[in-house]
Every structure is written in C-alpha cells, then in structure tokens.
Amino acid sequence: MAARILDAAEALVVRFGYRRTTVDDVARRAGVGKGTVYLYWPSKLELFGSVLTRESAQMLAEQLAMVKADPGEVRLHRSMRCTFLQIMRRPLSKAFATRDYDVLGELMTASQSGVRFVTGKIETTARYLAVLYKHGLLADDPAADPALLYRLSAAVTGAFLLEGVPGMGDLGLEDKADALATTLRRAFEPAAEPTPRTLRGAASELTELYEQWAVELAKALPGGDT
C-alpha cells in the first residue's frame, strides 16, 4: 500500500510539482482513501520526503549492485560519472540536481526526510573519500583539507547546473558524464593506476558503508523499523 502511494505521489510531483500537487490528489491516484495516506505520513511534506528518501535508496542499491561486481566503480571519477547518470535519468532527482524549485519548492528544506537526505548523502561522502584516501585512491587527505568536499561538491554540482545552459553544446548524456569524470580523474586522483589488490580492499570497505546507509534510508520509510 504505502509502495503504490509513493508511486502515485512520485508521478504527480513530476508532472505539476510540489506546490500544485495535494494529499487529494496522491490518494486519488492510488486508488486509496486521504486518511489512508495519513495512516504512514503525517503531513504532505513527509510524505514527498519519503519520495525522496525512496529514490535515494534505489540508486544507493543500484550503486552498490555495481561495485560488488566490479571494484573499479568504487574509483571516484567512475562513482560520481554513475551517479551523474543515474540523476539525469531521474526527473525527480534530477530536479533536485538541477535546482527546479518549480518541482520541489520548499520540499528539500521544509520536510525531515528531505533534511535526512542531503545530511546523510553529505555525510556518507565524506566517509565515502575517506577511504579512497586511506586506499591510496584519492591524491590529497580530506581531514588535512576541508576544503576537498567542497572543491569536489563544485566540480558536480557545476556539471549539474549547467544543464541547459546556451553555449554549452551539444554533447550527449553519457559525452557529459565523460567529461566530468575526466575532470574528477585528473583534479583528486593519483596518476598511477591502482592494482586489483587495492581496488578490492576499497570495495569491501565500501561496501559495508554503502549496505549501512541502505539500511538507514529503508528505516525511514514506512515498515522500515519493523
């Protein structure tokens, strides 16, 4: 039930926005009554937060379904070009990505799991570099430069918000994935060519880090804790 709700709230925020977008609506779709919808959110702000935190969940799984099969994506340049397709290849995260305030509105800012999504995608970033650095993956220490998180949160989020940008060409979505993470790869990465034996060791590390924060991000949606 609250899968088929989160469903029916996911496509109507796409299609008219956060702020044009009702509980009347969402409940419409499904197929269920407003109290229903009320029975797991306790307010439309949670409710598309939980929009939100189920997305980042999917692409969390879709991410770690990668790097068991090949250690390599745990590689920064290759992560970040992932996951820069995964959000272009999602409207909704897209418009988070791209700033569409006319799709989310205060939906970021104003909910708890919107909150929960953007500490906890910050925070498992910073771990996340931490063992790139202590694998021999990442050029500089991220705890001797506070400054790392921010340089690399500019170098993506610019490949983000130059989207539809005049003057930018014409290049296609994977061409655009390419040339941020060939700017990754030479701005944070060491020149040399990790070995297998290394590219291992980071992906087992990630991956318990990528399997506790899916655990995290299922606790925060509704039957989670259950």
Contents of the next structure:
Protein chains: 2
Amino acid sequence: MAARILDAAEALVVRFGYRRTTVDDVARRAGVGKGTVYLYWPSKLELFGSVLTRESAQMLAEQLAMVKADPGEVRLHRSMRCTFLQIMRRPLSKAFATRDYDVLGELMTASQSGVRFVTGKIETTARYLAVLYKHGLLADDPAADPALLYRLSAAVTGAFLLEGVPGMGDLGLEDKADALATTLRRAFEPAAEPTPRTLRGAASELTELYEQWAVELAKALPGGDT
Amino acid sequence: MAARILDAAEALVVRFGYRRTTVDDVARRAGVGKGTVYLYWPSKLELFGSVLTRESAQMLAEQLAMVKADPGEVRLHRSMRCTFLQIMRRPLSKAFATRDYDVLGELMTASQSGVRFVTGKIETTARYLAVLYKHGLLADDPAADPALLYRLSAAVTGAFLLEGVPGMGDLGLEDKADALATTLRRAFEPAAEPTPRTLRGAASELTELYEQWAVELAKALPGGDT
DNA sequence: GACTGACCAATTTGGTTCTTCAGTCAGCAT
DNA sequence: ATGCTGACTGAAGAACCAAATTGGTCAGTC
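For comparison with the form predicted alone, kindly provide the form predicted in complex with a further copy of the same chain.
Full assembly next; the chain just shown is listed first.
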C-alpha cells in the first residue's frame, strides 16, 4: 500500500514537479482515498521525502551489488563515477542534485527530508572515507584533515551543478563521469594501484557499512517495501 | 564620467540588487541626468554588464601584478587560489560566481553581459591552459583532451557553488582556497616541482596574454577609465 | 554640442476577490 | 471494532484590474 502511494507520488512529481502535484492527485492515482495517505505520512513534505529516501535506497542497493560483483568498485573514483551516472539517469535524483527548483520546489529547501537526506549522505560518506583510508585507498587521512570532506564535496558538486550551465555540457554523460573519475583518482587516491587483496578487504568492510545504511533507510520508510 | 556612473551603479547593485536598482537612482547618485547614462550605454543591462566587466578588469590587473612579482603565481593551483579569493571578497563577483539570483536577477541569465562575460573567460582559460601545457606545467594536453576544460570547470565550479550550501561551509575562506588549490595541483599538474626557469618562461608568455586580454576588456568599456 | 528631465509605453505593484489545496475527522463499509 | 474514505475548513495562492514605476526617448536648455 505504502509502496503504491510512493509509486504514484514519484510518477507525478517527475512529471509535474512538487508544487503542482497535490496529495489528492497522488491518492487518486494510487487508487486510495486522500485520508489514507495521511495514515502513513504526517505531511505532504514527508511523503515526498520518502520518495527521495526510497530512490536513494534503490541506488544504494545497486551500488552494493556492484561492489559484490567487483571489489574494485569500492575505489573512490569508481564508486563516485557510478553514483554520478545513477543520479543523472534518475530524473528525481538528478533534479535534486542539480538543484532544479522547478521540479522540487520547497522539498529542496525544507529542513526535513531534503536536507536531512543530504546530511545523512555526508555523514555516511565520512565513514566511507575512513574505511578507504584504513585500507590505503585514500591519499590523506580524513580524521587528520578536516578539509578533506570539503574538498571532495566541492569536486563532486561541480560535476553536478555544471550540468545546468549551457555551452559547457556538450560532452556525453559517460564522458562527464569519466572526467569526474579522473579528477577524483588523481586528487584523492594514492598513485599506486591497489592490490586485489586490499580491494577485497575494503569491499567486505564497506559491504557491511552499506548494509547497515540500507537497513537504516528502510526503517525510515513506512511499511517494508522496496 | 562613465567611471562615476559605474561607481554609482556598482554601489547600488551591491546594496539593493539589480532588480531594485533603477537607472534613475544610478544617475542621481552619480550626479548626472538619466539621459546621460543612455549617452554611454544603450540599456540598463549593458550598463550593469560594464560593472561586471570593470570588476573583472580590476581582478585581471591584480593577477597580472602578482605574476610579475612572483612567476610561481602562474601555476594553475596558485592562480586559481588567488582568483577564488579575489572573487569571494568582491560582493558582486561573488554574487555572480555563486549564482545569487537575488542580487543579479536577469543580469545573470541575459544573453548579453553575464553570459558573454563567462564565455569570454572560458575562451581565455583555454589559451591559458595551452600555454601552461607548453611549459610543462599541466599534466595533460588540453588540445588532445577535450574533456580537460570540462574537468577543470567542474572542479572550480564546485568550490564556488558549495558556498551557498549550509552545513558545509564552516571553513574559513583561506582554508577553502587551500582546499581548491590542493585538488587542482594534484588533479591537473605534473607531480614534479617546476624549475624557476620554467616558471619565468611561462610567466613572460602569460603576462603578454593577460595584457592583451586587459586591452580587450578596456575596449569593452565606454571611456578610458579604471 | 554636451547634457537634461518631462514624457510615453510597457511593465510592475498593491489590493481585492475567488479558487485551490493541505490536513482533519465524522462516518461508512466490512 | 477496524480500516479507509471523502466532504469540510482555514489558510495560501491564483486571477484580476487599477494605479504607480520604470526603461528608454527626444525636444529643448545651457
């Protein structure tokens, strides 16, 4: 039930944007009464926050599968390359990452959902970086260098926000992802290639971290849906 | 006279933003009639475009002075560090770089001024990069790698646009500039330190490029002012 | 001949009414 | 009871229009 409502909300917000999507529309499309929506979420904002949360849970699951298939995927530049492509291919996440106010409206600025979603992401990124460093996959110690997280955020943010600028974007999406990967590998990773053993070690530890995070995300959603 | 009008326009736009600043206000503050403004500029948009152009001319002059004082300043990470600080310390340029729509309004999106200003900057950056590469100060050949300019834009853009995001900005301005410099040095420059001789060579060539550009910017301004 | 400010068309603003929508809750169906 | 619904309400927003501003012009002044 909750999942059906989320499906409806997602489809509508992608098509019409947050502001122009009414709770009534969502309920009708899901084939339930409006009151039912409020049985699961306290407000419109939190409903759409859940849509975002579900998207990020789906992306996390993809990421997890890729790491399991190839431990090399844990490396910062590989992981971020993949994340970049995932986000850019999902209209909602792309709207969020590129700060598309027309689509997300207040959902972007509201202190709930939107921002909490990002701060959660940042916090987990910090833990991810700590693990990478422990396994020698990061050039600098994130614990010793408070600016590291800022540097990484800036480097990644640029790739997303340059998207909205015309004239600069005549590269394919894959090319842009490669560009981001190159920058990250050189700016944040050690010069030497890691051994397969190292990668497996980091992968197993990160798998656990990801799975914990997946559980946390699932807990934030009403019902036990995908 | 043109300079006095530009001074007035600059002061007012910093304080009230483009939309809330009227041409009448500017004229009155400059102590001239409104018609006089239209003797120098064909429209409000171009008047404020000139304000932006003058700012960038001033920054270019500063940059030039620094390169003359220390040829090491031509290195990409040093140059961009300095540019970052210059822009962030000037309210107008900062508003432009951080896409502050409240201050710049249509001045940002209009096909004149704003955008032409940026495309000019990008074009010159391409020439700047070619010179750096020729002198061995850049890891990759910008002519052979069309994504290089994109990579650089993304890396720099991130530093500027992260500014508007709360929670991430608890570093000092200098720290952020250092962070940008670190990322750029590692991601775009050769690992080896350049020799003083190399730097002097690049500096003299770039000085010429900068001076050419300064002339071009001055030509775009009415009158022969600062 | 350099400069001005009253003037005009076009946009913006302020105020008012009418509509829509987020959120609630009494009641229906099962 | 229990799970769900959709009519209801106040508040926010759209639509409308008259009045005020403002970008740009040009006949006239110094």
